[in-house]
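Below you'll find only one chain, the form predicted on its own, shown as C-alpha cells.
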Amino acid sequence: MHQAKMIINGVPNTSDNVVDVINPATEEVFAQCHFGDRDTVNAAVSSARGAFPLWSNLSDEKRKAKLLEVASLLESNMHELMELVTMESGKPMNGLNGIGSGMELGGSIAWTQVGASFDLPVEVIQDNEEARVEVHRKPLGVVASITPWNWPLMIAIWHVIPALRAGNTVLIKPSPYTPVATSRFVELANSVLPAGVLNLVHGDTEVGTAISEHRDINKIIFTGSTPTGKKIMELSASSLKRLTLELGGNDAGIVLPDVQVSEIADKLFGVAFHNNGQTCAALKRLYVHESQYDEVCEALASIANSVKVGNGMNPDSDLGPLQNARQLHIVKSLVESARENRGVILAGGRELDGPGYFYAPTIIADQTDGDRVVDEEQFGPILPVIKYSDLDEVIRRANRNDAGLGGSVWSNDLDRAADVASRLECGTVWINDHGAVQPDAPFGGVKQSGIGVEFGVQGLKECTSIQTIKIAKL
C-alpha cells in the first residue's frame, strides 16, 4: 500500500495519525497518509527558514538548473505519477479530448521547464549625472502552498516552481483527499534540491490553520474555495502575509447567434466537462441566443449521452468519478434543485450504478439566473444552458455573479467577440475556447474569485518583494 509521508529537511517523516486515502472509482483504500500537526508545521517552517540563505543566494543559473533537474525527474517518472494521480483523483489516464492524468503530468513538466526559464532583471528607472535608481526583485523567505484535490500535482507545480525560482523556500500542504502524487513529487525533488528547500506536511484544518497563523511564513499561495480563501486571509492578517488566492469560479460562456452550432458543440462540451467539470476555470454557465437555443441543447445532450464514464485506469474512459462523496452530494443536490424548479434534464441527471462516485454527464435546460444550478459553482458534470435574447442584457447577467475567474465568447465575428469579451468582469476571457491556460500568460480572478495572479513573469513577480536602490552621484 502506498504511504504518503511528510518530508522535512529532506527526510521522510511518519506520524501516529494515519488516514486512509480512497480511490474514488472503487471506494477502496489504496494508500495511507501520515498527518502532521502544529508542531510538525513548526519543524517544517524552521527547516525552510534554515535553508533560505543558501537557496536565495544561489545564482539564477544554478537555481534554473536545479529546477530543470526536477522537470527531468517528473518526465522519467511520468507513468508512475500518472497512475497515482488517477488512483487518487479519479481522472482518466487519457480522458475526454486528451485531458486526463497524462495531460496533468505533461502540463507539470511544461510549467516546470517554462517557469525555470523566466528572469527578473534589475530595472533601471533613472541613470543620469545626478543619480542611478534601480528596482530589484528579492525573494520573500518562506512560501506556503495549500493545494486542492482536482489537479493535485499540476497545481502543486504551479505554486512551488515560481516560488523556488524566485529564491524562496517552500512548505506545501496537499489536500488530504489527494496527497499521494504530491508526496512522491516532493520526494523526487528532494533528491536534487538542497535539504529544507522544499518541505511537505500533510493534514487537515489544524495544519492549515497553523500555516495561516505562522509568523515565519511570508506568503501563502492557495487554490480552492472562496470561503476557505477568506478564512486563510483572516488568519494571515495578524502577520500581514502576502497572499495569492485562486478561488472558486462560475465561468460564463456567451454564444453569439452567428456561429454554426455543429462547429462548436464538441468544443463547448469538452471545455465544460473535462475532468468531470472539476476545474475552477471550466465553463459552468452557457448563455445561448434564443434563435439557436434548442439546437445547442440538442447537440450537447447528444454528446453527453455518448461519452464513456468509468474507472480512469480504463483507457476507454472519457470521464471518471467525482473525486469524493461530499462533491457527489453537492452535484446531486444541484440537479434535484433544478428538477424541482422546472428544469428540464436533457441528459444525465442520475448517479451511476456500482461502486465509485460516478454521476452521468448532465445537460439542464430551462433554468436561469437566480436558480441554484446557475448561481452556484457546480464543480461537477453539470452544464445549465440558459436562453437569452438581448446581448447587452446577457452581458449584465453574466457579470451579476460574484465569481470572476474566467469567461468566454463564441462567434465567427472576432472583432465583435473581442468587444463583448472586454465587457466581461473576469480575470481571463477566451474567444472560441475556454479554460486554456498556459505557463507564460498570467491567470487569476477578480471579485470573489481571488487575489493576485499566477503564471508568466507576472506570477513570478508575486513571489518577490521590491527593493529600490538609489545611488546618488557625488
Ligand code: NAD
Given for the second form:
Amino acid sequence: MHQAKMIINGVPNTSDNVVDVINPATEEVFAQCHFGDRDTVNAAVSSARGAFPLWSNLSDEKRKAKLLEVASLLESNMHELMELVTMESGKPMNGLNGIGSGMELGGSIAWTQVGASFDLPVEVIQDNEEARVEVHRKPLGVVASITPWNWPLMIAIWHVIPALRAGNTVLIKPSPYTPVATSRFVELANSVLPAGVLNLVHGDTEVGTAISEHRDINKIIFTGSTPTGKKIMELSASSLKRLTLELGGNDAGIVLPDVQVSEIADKLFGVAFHNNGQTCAALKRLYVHESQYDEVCEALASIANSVKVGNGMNPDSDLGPLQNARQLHIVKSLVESARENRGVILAGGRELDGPGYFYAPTIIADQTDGDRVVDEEQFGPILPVIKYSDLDEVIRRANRNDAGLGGSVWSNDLDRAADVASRLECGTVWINDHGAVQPDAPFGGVKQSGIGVEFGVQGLKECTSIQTIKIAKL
Ligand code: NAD
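For comparison with the form predicted on its own, kindly provide the form predicted in complex with the ligand.
Next comes the full complex, this chain leading.
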C-alpha cells in the first residue's frame, strides 16, 4: 500500500492520523495519507524559514540548475507518476484528445523547465544627472501552496516552481483526495534541493486553517473553490499575507452563426469534457445561435454517446470516473434539477454501473440563464447548450455570471470574434479553442474567479516583492 508521508526539512514524517486514499475507478483504498496538524505546520514553516537565507542567496543560475534537475527527475519517473495520478484522480493515462495523466506529466515537466528559465532583471526607470532609480525583485520568504484534486501534480508544479525560482522556500498542502503523486514529487525534489527548501504537510481544513493563520508565512498560492478562497483570504487578513487565488470558473463559449458545425463539434466536445469536465477552465456553458442550435446539439450528443468511459488504467478509456463521491453527488443533483425544470437530456443523464464514480457524458438542451445547471459550476461531465438570437444579448448573458475565469468565441470571422472576445469579462479568451494554457502566457481569473495570475514572467513577479533603490547623484 502506498504511504503518502509528509516531508519536513528533507525528512519523511508519518503520523497517527492516517486517512485512506480511494481510487475513484474502483472505490478501493489504494494508499494511506499521513495527516499533520497545527504543530506539524509550525515545524514545516520553521524548516522553510531556516532554509530561506541559503536558498534566497543562491545565484539565479544555481537555482535554475536545481529546478532543471527536478524536471529531469520528473522525466525519469514519468511512468510511475502517471500511474499515481491516474489511480488517485481517475484521469485516464491517455484520455480524450490526449488529455490525461501523460499530459499532466508532460505539462509538469514543461512548466518546470520553462518556469526555471525566466529572469527578473533589475529595471532602471531613471538614470540621469539627478538620480538613478532601480526596481529590484526580491523573494517574499515562505510561500504556502494549497492545491485541489483535479490536476493534482500539475497544479502543485504551477505553484511550487515559480515560488522556488524567485528564491522563496515552500510549504505545500495537497488535497486529501489526491495526496500521492505530490508526495512522490516532493520526495524526488528533496533528493536534489537543500533540506527545508520544499516541505509538505498533509491534511484538510485544520491544516489549511493553520496555514492561512500562520504569521510566518508570507504568501499563499491557492487553487480551489471560490468559497474556500474567500475563507483563506479572511484568515490571512490578520497577517496581511499576499495571495494568489485561482478559483472556480463557469466559462461560457459563444458560437457565432458563420461556423461549419461539423468542423468544430469534436473540438467543442473535447474542451468541455476532457478530464470529465473537472477542469477549472473547461467550457461549461455553450451558447449557440438559434439557426444552428439543433445541429450543434445533435452533433454533441452523438459524440457523447460514442466516447469510452472506464477505468483510466485502460489505455482505451477516453474519460474516467468523477474524482470523488461528493462531486458525483453534485453532478447528479444538477442533472436532476435540469430534468425537473424542462431540460431535455440529449445524451447521458445517468450514473454508470459501479464500482467507481462513473457518470455518462451528458448534453442538456433547453436550459437557460437562471437555471442551476447553467448558473452553477458543474465541474463534471455535463454541458448545457443554450440558445441565443442576438449577439449583444448573448454577450450580456455570458457576463452575467459571477465567475470570470475563461471564455471562448467560435467563428471563421476572426475580426468579429476578436471584438466579441474583448467584450467578455474573463481572464483569458480563446478564439476557436478553449482552456489551452501555456507556461509563458499569464493565466488567472477576474471577478469571483480569483486574484492574481500564474505563469510567465507575470506569474513569477507575483512570487516577489519590489524594492526600489534611488541613488541620488552627488
Ligand atoms: P476546495 O476548495 O474544496 O479544496 C481545495 C484545497 O483547499 C484542498 O487542498 C483543501 O484541503 C483545502 N481547504 C479546504 N478548506 C480549507 C480552509 N478552510 N482553509 C484552507 N484550505 C482549505 O476545492 P476542490 O474541490 O479541491 O477543487 C475544485 C475547485 O477548484 C473548483 O471550483 C475548480 O474550478 C477550482 N479550480 C480552479 C482552478 C484555477 O486555476 N482557477 C484550477 C483548478 C481547480
